[in-house]
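Next up is one chain by itself, shown in structure tokens, the form predicted on its own.
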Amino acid sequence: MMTAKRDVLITGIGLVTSLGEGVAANLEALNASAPAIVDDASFAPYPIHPTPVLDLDKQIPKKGDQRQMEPWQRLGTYSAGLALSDAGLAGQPDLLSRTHMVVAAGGGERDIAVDEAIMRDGKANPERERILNERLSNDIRPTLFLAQLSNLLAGNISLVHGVTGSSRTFMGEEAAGVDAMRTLSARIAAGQADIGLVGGAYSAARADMLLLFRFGSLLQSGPHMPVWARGADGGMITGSVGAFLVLEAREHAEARGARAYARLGQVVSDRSNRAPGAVKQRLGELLQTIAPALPKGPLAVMSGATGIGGPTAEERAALEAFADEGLSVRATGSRIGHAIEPTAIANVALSAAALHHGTFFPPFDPSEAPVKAAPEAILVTSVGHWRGEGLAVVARA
């Protein structure tokens, strides 16, 4: 006999973006239409949204722990601590020992100086294979390789914050964030877990990643502009984001008196190619799948659109075709940048906070329509810069 699925509530949010630290600071900046914070000099002509100055001691008290982490790991560990504190789990070993963890992460940062030296020597010496083997043996430290492991973020969170339930790490760019939420929420809904932590982090100030994106013609160059205004030749402006959520079964949250921001409803994901029309078709199919979980009437959307011309235009077209009673979409890439793995998680966090306060955000771009009334639910979209589509419904608790 099958038991009814349990409601999955969002009881903790840890969020850091270029707009500030914590969900309150980000809500305030977005609701006040504060200007996007952009660094257009460090990697010119490619702007980025930088990490704000953080007092790391607040969430990572040991200097040794701080030193052995790369910037993206510090950002993620810090954001995870914010979420645990927000949910009332910090310093509660009995709860933390039962808190499961799913992290969406990419690879670690490169040692740029070593890479440049190897390429420089290889260019000057015809014995490139020998030079490469020698330099890799002598210059690549074991600790550097360990720092590049994606699951080290989960390990750091466990060590620093005492989260000792099961641990999973997902790789796969934007789709990893969607599937991390989908997996943890499904486990909680099915009764396989009562409480869990899900999230990820991305540091935009990475020359190695910007180089890769540039090789793929995926970056926006020149002055900052909103996502929808970038046009057919548009690209990403990457953002530094740490985003973590505490997800919890309703019964478990109520038993411990936890505050719920919102309910995480259905989460779906798929993977299409980037042939013309493919994104629009796949999103249309996913929208029909998730339609029963959405309320009737105008549709409020928090979009993870990248700004890359074709997929971004097709996402907008799919949403407009689906929302025949009105569409209010907000592309958060216009304000905090595109953060790859944690993008969808950050948008779920912002959606949950908005619903908790009975509001929705003002337009981030002149093409975005205002809402006529506070929504009962918000649709979160994710279309990867290369592959991977996903949707999630966030509803009032």
Given for the second form:
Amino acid sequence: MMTAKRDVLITGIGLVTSLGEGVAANLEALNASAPAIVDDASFAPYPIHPTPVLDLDKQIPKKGDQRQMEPWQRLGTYSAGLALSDAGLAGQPDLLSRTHMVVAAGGGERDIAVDEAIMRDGKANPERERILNERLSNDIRPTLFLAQLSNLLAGNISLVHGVTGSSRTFMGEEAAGVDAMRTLSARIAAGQADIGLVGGAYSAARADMLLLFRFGSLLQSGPHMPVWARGADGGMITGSVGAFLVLEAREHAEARGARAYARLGQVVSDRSNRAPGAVKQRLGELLQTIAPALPKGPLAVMSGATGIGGPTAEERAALEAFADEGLSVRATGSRIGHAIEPTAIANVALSAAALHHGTFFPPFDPSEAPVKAAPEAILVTSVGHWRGEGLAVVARA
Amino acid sequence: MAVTDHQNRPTVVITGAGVVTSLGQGKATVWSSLVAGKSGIRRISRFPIDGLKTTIAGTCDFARASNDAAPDLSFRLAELAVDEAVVESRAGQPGNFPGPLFMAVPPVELEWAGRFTLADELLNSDPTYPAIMAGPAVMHPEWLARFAFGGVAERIADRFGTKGSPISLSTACASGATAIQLAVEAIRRGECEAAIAAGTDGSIHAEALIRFSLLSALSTSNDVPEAASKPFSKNRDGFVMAEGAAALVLESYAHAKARGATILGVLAGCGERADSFHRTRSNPDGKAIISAIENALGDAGVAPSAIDYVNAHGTGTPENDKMEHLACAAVFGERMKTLPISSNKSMIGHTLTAAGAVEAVVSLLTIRNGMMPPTINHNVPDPLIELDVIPGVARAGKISTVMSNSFGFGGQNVVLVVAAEPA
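Give me the form predicted in complex with its partner chain now, not the form predicted on its own.
The complete assembly is shown below, putting the previous chain first.
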């Protein structure tokens, strides 16, 4: 039985959000309480946080590669490149060939024009299945499939950046992001890997995904509003995020002189049936599990709350009940939006960077309390939009 | 057998196995068809095939309800396979499995039936995405969980009472093997004593078929469906899509022994390596595949000479079979000309996300029955592929250790080593 556990350090961060490119730019924008960047026209009446303009050539040098990807894959491949550069792995074939990758991905992404043309022709048409065969065969471009496949974000990262140690893609919305970090971290702690890349990407400008959320009554409509202010009928405002972390065993990082932002402590996840009170109860149990890993004193939290009424209120209640020495929670959904798979990874990235600078973020909305002192550790929460609860502890390196 | 392996990790054993394919439901049915050299490939009857280049597939129509979407059929197939595995293992109690779930699932999304519903509901407006977004407030809350990527695994977790957060994963056509690898690693870490590793794919619909067709990946030998899948043949012209599911109950040997479980086999090793050459093709040097094979053998602590039989990925695409031969020959040398290797896909078709799990179960059955299933339709051997593919007729033999290969788009290469419990 493997019992010796190694420390897992965060030695590289690649983060792109609507607030900007790079973890430093995001830290700066959040610390300056810069307003959220919102596009409320493209998918009205539902606002989104868009992807910033990226100079793709910087991380995806070949135009041919860029063309083979859809926006979510470009965003992810770009962010992964930032993380690898940040950790000093870029252009190091020996290290990249034993870098193990776990990507949290959705997938899909449609050819909107083709979809609309087929819906138009097929509407109230008894022959629509035959029309479908003809139109799909003739109108969709062959490589679209590769841009839709969930594991092709990881595939593109291997191709563009040369990460080849191993490659696994977790699907399953927010929980996939938490479980990707949990699994890679556990492999490194147990000696099954020394170094790895974990991350994900979500492009919010996705009519097909918004459609699914909209018909599930999960979207916030109207003007932008902070997560905690959305109330019982609140919903998500989705945000474009690419978030990648390089995780590394402490001895491996020290041996190559790598800079560590922070240590990734315990990561736990589970699920509840989402009956009223179930999220609060499950989070309460998970909080007890990780309590020994948290320092005494006030609790600093980076929350992945979606803004969806019930679960968001239950998460807040679970945190209030647990943090009996003071709670300073920051719901990043209020600033960068909710990004499904990479949400928790982005929050770990921001936590690690804040700890590295010995700071914490100012409140993102009036209901969030300021901190009296910089925290020694930050708790990251994840409550999925329909399933899955998780927690991660990020501590000073 | 020792409770720890050659690296002092918990030995991982198989105590339950289940499988559903185009050949039928359950190990007994699937196995008897495989050794009889039967094909499960048939003409598609589920949707109109007008205008399609490929009109055949290994569908599991027997398990399907008429209004099933891909995630529904994927769930149903997985449920059958997991149930067979869990019942056989006698681990836990019904609805209360004592460990986590690792589940290879196909990517899912809202399908055309749904999009047409939205178009119809829009009555007099042009059905564009913006019009639908702003359109009438007919809600479809049931779509959310149904078409969520985590939906199938969530339902399996509910049904069997697995513990913790269910893992939904994809490594394309290597997914089933990755599910097994993740479970093995979790048991070796001591995170759990037992786990369910499963793969499922019920995603044959018009768009899925057309997508593969547009990549020229599918066989177009439509005239005689049973003869279309012809791995390692000179006239191979692509794979045949198929549906199916398979599941293993994996357990630490210590745990299995303590509860008096029957040991069906040993999951001795897993090897993996990502390729960085091309989205759909292997590097012509075969290094990533070779490395995945070597990693699997190393992980299992066996020399190439210990492998008695290879369960090939063997899709029947010109590219795969060529590269698989090249890599195997590089690792096994001259012996590869006589080492038996066969492709179940010649009979079952390519179950995509499920294939690695299906083939792990078939590998186990090969060991337990002392019989190697054939590669059917091998009528025109490829002179460049010098392999003993067990053409046409199953062959008896004492098989102790099997290597099972799985490769996928996106540079995914996973290799498993399945072994008999040492006497």
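These numbers come from a predicted model, not from an experiment. The term rigid core refers to the maximal set of C-alpha atoms that superpose within 1.5 Å between the two forms. Positions refer to the first chain, counted from 1.
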| query | Core aligned, does the CA of L159 move at least 2 Å between these two forms? | reply | no
Indicate whether I118 shows a C-alpha shift of 2 Å or more between these two forms, with the rigid core used for the fit. yes
